[in-house]
Amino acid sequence: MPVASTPLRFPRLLLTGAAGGLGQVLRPRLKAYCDTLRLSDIADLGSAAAGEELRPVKLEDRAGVLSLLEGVNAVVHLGGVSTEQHFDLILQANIVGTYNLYEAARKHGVRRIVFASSNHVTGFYRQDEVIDANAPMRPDGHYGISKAYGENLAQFYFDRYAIETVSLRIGSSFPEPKDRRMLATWMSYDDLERLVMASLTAPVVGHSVIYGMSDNTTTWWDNTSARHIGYRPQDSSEKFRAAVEARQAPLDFNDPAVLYQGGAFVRTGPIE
């Protein structure tokens, strides 16, 4: 069942990646904590419903970034190339599109940011680790390396300017796991909205980093350093365990997608 309302609402929230996939999960699901939520893509948004305002910006356009931000109380930012592409791609939308958005919080006021950061920031280490938060990076790929710049970015604006963060490393969020590897970086999308609006509304929280997962019963990933956040995940992909693992053929540990935790990312060749 979907997270109940809370009391709690923002005058704006602004969604950026608002026609990306978790975007258009969370797109209904945040109106409801807020009296304006203004979505941003460069992706067509469809047409606005009650409350909402759309404002189609790249994120390489510092001048459109720095006018997106006016008037924001708080920002969900999913923007950006969300797989692994050519550096150029991943360049331009999420290292100058995350420094746009920082730069233009900062000259606004905007207090708190929740950063989609994601898993693949430490998809080096293995599948038979269990890592922290504390753990070093290990990013496996341009995508990886690009979030891994946008969390020490975070820690950079909170340190310097008290601009607080949630950096919420993401794993899988579907409506299920496809496969084996995402019985443990599954999160559901309840899951997803819980721990979204958990790091909106944390009294405290600095720059947090924590991972986005479900209550897995196989979990690489311990979430304990970011308890003070409140997520409590309520599902778990132990449901669909029997189911994935009947359909997935059996695993080649020649493999570097079956023994490292950032899965086929690892053995991404060069993008040309």
Ligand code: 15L
The other form holds:
Amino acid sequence: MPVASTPLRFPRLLLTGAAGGLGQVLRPRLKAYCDTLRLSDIADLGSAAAGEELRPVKLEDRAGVLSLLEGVNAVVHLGGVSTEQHFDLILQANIVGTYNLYEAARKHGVRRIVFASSNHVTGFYRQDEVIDANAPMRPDGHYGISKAYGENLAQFYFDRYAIETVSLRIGSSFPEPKDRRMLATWMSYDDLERLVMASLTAPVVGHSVIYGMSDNTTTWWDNTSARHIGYRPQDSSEKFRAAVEARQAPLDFNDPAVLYQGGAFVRTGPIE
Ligand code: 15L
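Would you mind generating the form predicted in complex with the ligand now that we have the form predicted alone?
Zooming out: every chain and molecule, the one shown earlier first.
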């Protein structure tokens, strides 16, 4: 059952990164809002269900990405590296790949992109700070830096070519929060669907940046400046709090993963 109420139905949507964690979640859900769902990934996509088109394309393959965007009305771009990795991997998939995607959108006249950015664009803010999308970027590694690049690319393609993007600074979208940090950063899969559909269907977005989180009691992010998107989360991490706190090891306040919003990414990156 679709959880977002929207009168809009798209003839053809493109979902990149469709074999990844969130791609697999969105694949059946997005199908409810379009006639044809084109799916892309370098990992196995399985077989095509009714109304699906499978296009295994490497994001760094410029010609491949150009043909990938032909005939699509809008893009949900989840593709690329989604964790801290060696810079060379991130460079190809996230920086070259996102450039290829925007260039292809420009050439084919695609007007709306939902870009899976990440909370790691601002991972070096502390957990005792509340920030909004206008706070200066403070990436916590090469992965976060590549997402910052993607957001800047989105801003440029709006200013220069009027291609609209909603950059989703996704927190932690999993079945349930795994630890104390995720009590603040968690986003349920139903709220993810609501957020993506709001981003695809809001009448005017320009380039908007919104943090992807549920209606959590503990929060480090203020989405007031993105209320025009119409995303209203309906879930909360609070019902998991008791269980999360019961299994949480004592906090070490010398551990950067405890101090900073980016959690363990702050400790990990960058990988040499
Ligand atoms: C991300 O950007 C990652 O893609 C995801 O795997 C999570 O680790 C998430 O951030 C997070 O910060 O929890």
